[in-house]
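Only one chain comes next, encoded as structure tokens, the form predicted alone.
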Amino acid sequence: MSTAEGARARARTEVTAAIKDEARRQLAAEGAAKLSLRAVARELGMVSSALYRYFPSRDDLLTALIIDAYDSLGEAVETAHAAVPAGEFLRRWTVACEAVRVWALAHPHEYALIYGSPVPGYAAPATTIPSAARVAMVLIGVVRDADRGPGLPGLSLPAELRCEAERMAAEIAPELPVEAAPAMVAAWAELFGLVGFELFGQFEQVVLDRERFFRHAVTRLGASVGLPA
């Protein structure tokens, strides 16, 4: 790469970062539904036609912000989880879950973008899936490792749910026992329900010691997917 090409690449990276930063500011102030490329361009002193060279549409900018948010959350969870000894399965689970909460409290508007109300008129493309799956892959990995080690005691499955459980397992975690799949999906939903309730105010005057409550709740979720204490 020539010196001129390198300078252009750096300039493009810097402008892209500035566009994303201003878009995040607008998300915090107005919400994702009101995100406007023209407004972003105006705040940056750019003509809108110049901004379209970086993001052809509002949806392209939203997608970039969503991928960034998922990757930031995924990196936080992976880093926290990696610090726990491999054989401490329940602690690996709770530390990963606690990292989700800590990240969400530090990035409430980005959390709302990826786990809040859908943005009208926007459908996330398949390019968001690898980033979105990072947290799930950590939790699935914990349960997989426990299954290969001491096992997953106490898991059961009603006969009427077996067909659906087999479908779930084949699609999301074929390396896990069929009995674990519904428990994992339920735990996933409850984890983000707990975080969302805290972040969006539903625990006001209900849960005061939220950190201890959350730790207790996600420990019970770990037990529900069969992790040994």
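Next up, the form predicted in complex with another copy of the chain. The previous block was the form predicted alone.
The next block holds one chain only.
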């Protein structure tokens, strides 16, 4: 009665939030594979079956955590990027990329949840797409602004890819020059390739000064999508 939604509904959202919090704690501590509904329930002082009133299955709980992780990463990147003056395109780009890396190092298990191998038999529902796209939107925004501003240098685009590039540009970033679309997607993949390799141990005994190397790589990446130095 204290709120418009009624006491019952409010209690429900509170318990739901508490479950997600505890699940996130266990996720950070042990990883997605060891996330157990029973353990979450135990920690919250309830019985395991009670959790199924809030999440119909373990996968649904994971989906909720996935969306939260995408949003957490997206917000981190957006705020870091927003602190850079709009005219410094390359710095906007590198700062956004570095925010991805910093977030990933701070939340390795959540990163693995969203960018690692998908759980078998689990298909991420379409609900996750908007949250998942936030990082890409920031990167696209930088290139779009640079294109409107000083003008992007013409990127090469072989004839056989023209058709696909036009579709890509039309579908994901209508304001982007057609030539930039494939380069953007490739840069996007390299960014997460770099972060994933560092996080998942592939750089062990290969790259030691990770931060410096990463900064160099994303700077080159900015140039590869046509950002002026």
